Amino acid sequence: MIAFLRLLSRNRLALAGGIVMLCVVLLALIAPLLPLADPDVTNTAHRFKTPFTEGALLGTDHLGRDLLARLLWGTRLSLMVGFAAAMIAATIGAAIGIIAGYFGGRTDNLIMRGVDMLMAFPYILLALAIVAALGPGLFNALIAVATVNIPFFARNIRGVTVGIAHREFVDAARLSGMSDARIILTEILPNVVPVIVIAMSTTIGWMILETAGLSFLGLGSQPPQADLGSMLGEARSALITNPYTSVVPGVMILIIVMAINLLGDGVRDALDPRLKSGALSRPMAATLVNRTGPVPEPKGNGLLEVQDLETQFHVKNRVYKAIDGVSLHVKPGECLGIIGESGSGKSVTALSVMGLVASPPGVITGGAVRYDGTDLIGAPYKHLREMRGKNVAYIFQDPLATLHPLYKVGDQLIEAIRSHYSISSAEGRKKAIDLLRAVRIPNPEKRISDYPHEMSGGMRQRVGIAMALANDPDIIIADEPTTALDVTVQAQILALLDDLRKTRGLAIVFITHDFGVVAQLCDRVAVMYAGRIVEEGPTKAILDAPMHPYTARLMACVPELGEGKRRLEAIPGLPPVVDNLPTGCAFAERCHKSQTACRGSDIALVFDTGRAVRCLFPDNPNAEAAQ
């Protein structure tokens, strides 16, 4: 609950709405305790007293009744009816939606066709018809408002339930012998409760308005009982001569509805599991930069040079050092492999190059990223946007997630080209076909009209590569592009990338956790652990004689075909949490060679004869002597 309130408080509009709504509710609750006049007592001798008159702070109405007393008691009644209608509609609608979505088939068809019949009538007319059938009265108005809103909840919850009912955890519950009722209560309901709460928080305001509308027409609250709608209805005859009698309840309705809607938006965001990090706003177009130290001087090591890069994630009061002083470089026509366990910082390093780390919560706090000598950290967004896809392109891990499902692959390729060059539709189509042919997609003239779901995983990945090549970039950053592919397709993709590198002179930064891929494609390799480079050097040298114990353990985890029986090793323990890194070597707790010195001061990355290692006791004797 505390975490939810903290997330909610980050949205200032929602916080303001919550504060206003809390004040309104408190005033309504303490109305019986306040020294107010009787809201129903008439005194025609004091009718239409203006606001701020002695004894009538907000004035009196056409019967001399105190407007302040009627406002507070009417607000109390309107809130009670609105919240009660929302609870009834949400409970019945959610039950209908869950049953229809869970059982499906005929049950679903029968229930939802009934809901469709209700939705076929305009909801105001349906509410009027219900009140006309039951008779005027506040309770009947409550029933009418709740009834016309049941289809809204039923539709929303049914859609969510359909997606949950066939998930693996529900199937496991069925296989364990649980009854349908128990599955609904213990497996389905907890997953749809946030949706119900969100729907309620965004519709209570409308229900208060609908109830006020019925009372305004004389079908809700009956005299002398007051609610906000009936106060408006009674004041309409004096709208011209004494407008304050209409303004007082009208302003209160406006305040309540606006406050509830603002608060509802905040509740929706705070309950969204994708935003639990505390980032309640959309990510910025480029990663936030807040460099606290000096900018490193360029060394001219390559086309792309990363120097002492530091990227952090600021979540609430915690700071996660995802990247801590990473230095890399890649030359034209060269392939650099970055390898390490999940969470070691490989992808964050790649995304930091062009400012693609989401902010909030990501922040680049140090270092430099130079493309052809120009520092990209903190560069204007217009400059970064021009370079993205044109000079530096990306190939992402899951093409089904990165390709738009509603657009044909040819249209997406053409869009990638048109974002940098002005070309005609015919030229764009010809270029897109040439790109598909370059990545060895058969019959590209036909496949250009396919949607992503009509292609296999390997074909989609080729489209992703074609999109990266669309503007003839100098550098391609490939973030585990073969992880989700089978071995045969993986080999084809790697061969394709290697051919493109040799024929086009591309520089490739290849992120992976597979040493087999590194051996096949990469000229050099950098091994990452806990946001740092722990070893770097030529691929063959590292594969033949790894220096860092972590590199050796990673390689020992890979099975070798045709090498006879060999124990398949595993690295003990888990990687450290990067918001609380240990002093000294981050790998010390998992290392079989660790000593007291490893847990002392920070360990530098030491270079020697084309190799670099961050270890006091490396496996290579020559590197050890250099220490």
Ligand code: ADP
Second form
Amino acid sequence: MIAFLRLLSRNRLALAGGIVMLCVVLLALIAPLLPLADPDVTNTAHRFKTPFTEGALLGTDHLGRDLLARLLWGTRLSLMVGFAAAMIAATIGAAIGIIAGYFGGRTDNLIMRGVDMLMAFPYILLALAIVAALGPGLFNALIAVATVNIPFFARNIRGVTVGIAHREFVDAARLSGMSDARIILTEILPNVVPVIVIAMSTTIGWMILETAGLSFLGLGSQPPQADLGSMLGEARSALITNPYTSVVPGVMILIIVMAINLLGDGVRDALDPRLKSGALSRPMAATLVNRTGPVPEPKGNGLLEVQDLETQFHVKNRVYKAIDGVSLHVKPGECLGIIGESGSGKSVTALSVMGLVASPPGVITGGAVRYDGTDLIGAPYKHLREMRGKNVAYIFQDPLATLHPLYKVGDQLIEAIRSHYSISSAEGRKKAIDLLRAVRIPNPEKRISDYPHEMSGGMRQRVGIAMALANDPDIIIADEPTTALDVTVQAQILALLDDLRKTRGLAIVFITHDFGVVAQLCDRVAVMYAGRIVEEGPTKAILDAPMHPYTARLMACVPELGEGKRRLEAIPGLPPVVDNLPTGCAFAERCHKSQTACRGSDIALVFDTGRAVRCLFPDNPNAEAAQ
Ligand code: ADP
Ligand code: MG
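Next up, the form predicted together with adenosine-5'-diphosphate (ADP). The previous block was the form predicted on its own.
The complete assembly is shown below, putting the previous chain first.
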């Protein structure tokens, strides 16, 4: 509840609406206690007094009645009728919806066709017909407004209930022998209450307007009783001569409906978990770039040069430095491994290269990514789009999440090719079969018309690789492509990637948290920790003699066959949260060699004979790059 209020108060408009509504409701509640004139006493000697005259703050109407008193009493009545109508419509509508959705079948059909019939009538006509049948009067107007809104609630709630009624927890309740009534009350109702509240909060404004409309036509509150609608109706004849008599109730209606709608939107956003997490804010096509410092000068002649790259996440007023000054380079045909614990910034590094980090909240705040000499950071979206998939392709961890479940894998492969080249269907099919064959999927002519769910995890990942190969890229960035697979399949996929690299001259950036995988595939390896590179060098040299204590600890986590008994040691503690990094070495907290100097100031990456390490007290300080 408190969390809900806090969320609500973050939405300024909703907060304003809430405060205004609170004032209006308070005024309406204390109206009987205020020193007001009697709202219904006529005094024709004081007709049409203008506002701010002695004894009549808002003036008087055509019968000399005090407008302020009538306004407050009228507001009280209008609010009461509006809320009551909303409550009645929500209760009956939700009950109908839940029953229809829960029991389904014939019950559902019968109820919903009835609701459909009600919905087929124009809204206000139906209300008029009901009042005509029941006779004019505020209570009958309330019934009419509530009735015409029942179908809206019934439809909404039925939809939600149908989705819930077949979920496992409802089945479990049924298996445990609960009665239908109890299941509805304890399992279904708590899940639909937020939806009911949301629907109510967004319709109360409507209902107040509808009631006012009926009163305006003389079908709601009867003279001398005032509500906002009847005040407007009575003021109509004096609209030109004494406009304030209409303005007073008109402004009040405007204020109430606006405040309720703003508040209602806020309530909806705060209650809907999907909106809460910002799921509806679409990320931009390419990561936002906001480089404050100078762009680094080009250096080196690798195919891909990442220089001092900084990517941050700006969430509310926190800044998460996901990667901070990362430099990498890859030559054609080379395989670079990036290794580190979960959360060390590997994926963000990979995604930043092609501007794929979601913005908001991601922002690239510094550095450069040079592909064949041109800087990609801040490059026009059109340019990035042309390069994505064609020059630099990605393979992601979960092939089931990256393949579209409703298209055949062959069509998805052809689509990947067609986004860069226009080819005929026959050509596309041939190319797709070739690709599947290249990634060693047996019987590709048949497999091409499989859906993703008809393939095993390893096959799906092969399709993922085939898709990355579709446009003959120069670099493939593979973000933990084998983490979701079992060890034998992992070995096959690694062998496949290695083979493709040799036959096609592909450069590969291979992200993993497993040193065993790095040893099999990579020429060079970069070790990341808390968004920075802590050690880099040729794989063999690092495996033989790791210099950074973190690297050594990571390697100690990998079991080796035939090595005899050795305790596998997990690294104690957790990686730091990147919105509040300690000064000095981020690993110092968990390092058995750390000293006070480690926590003092920033520690630079020191380059020496083909290796680099960011540590004041490295292991194996005299190790050389084994070439
Ligand atoms: P990994 O090395 O496991 O691939 P990531 O690159 O995904 O790690 O994440 C690096 C850091 O960035 C983590 O600390 C993570 O919490 C943070 N991060 C990633 N995405 C977001 C986001 N959308 N908002 C805030 N922080 C994020
Ligand atoms: Mg990751």
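Residue numbers count along the first chain shown, from 1. Note that this is a predicted model, so its numbers are computed, not measured. We call the rigid core the largest set of C-alpha positions that still match within 1.5 Å between the two forms.
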query: After the core is overlaid between the two forms, has the C-alpha of F121 moved by 2 angstroms or more?
result: yes
- request: Using a superposition on the rigid core, decide whether the Cα position of E234 changes by 2 angstroms or more between the two forms.
  value: yes
task: Would you tell me if A530 moves between the two forms by 2 Å or more at its C-alpha, with the rigid core held superposed?
output: no
query: Core-aligned, what's the Cα displacement of V193 between the two forms in Å?
result: 5.5
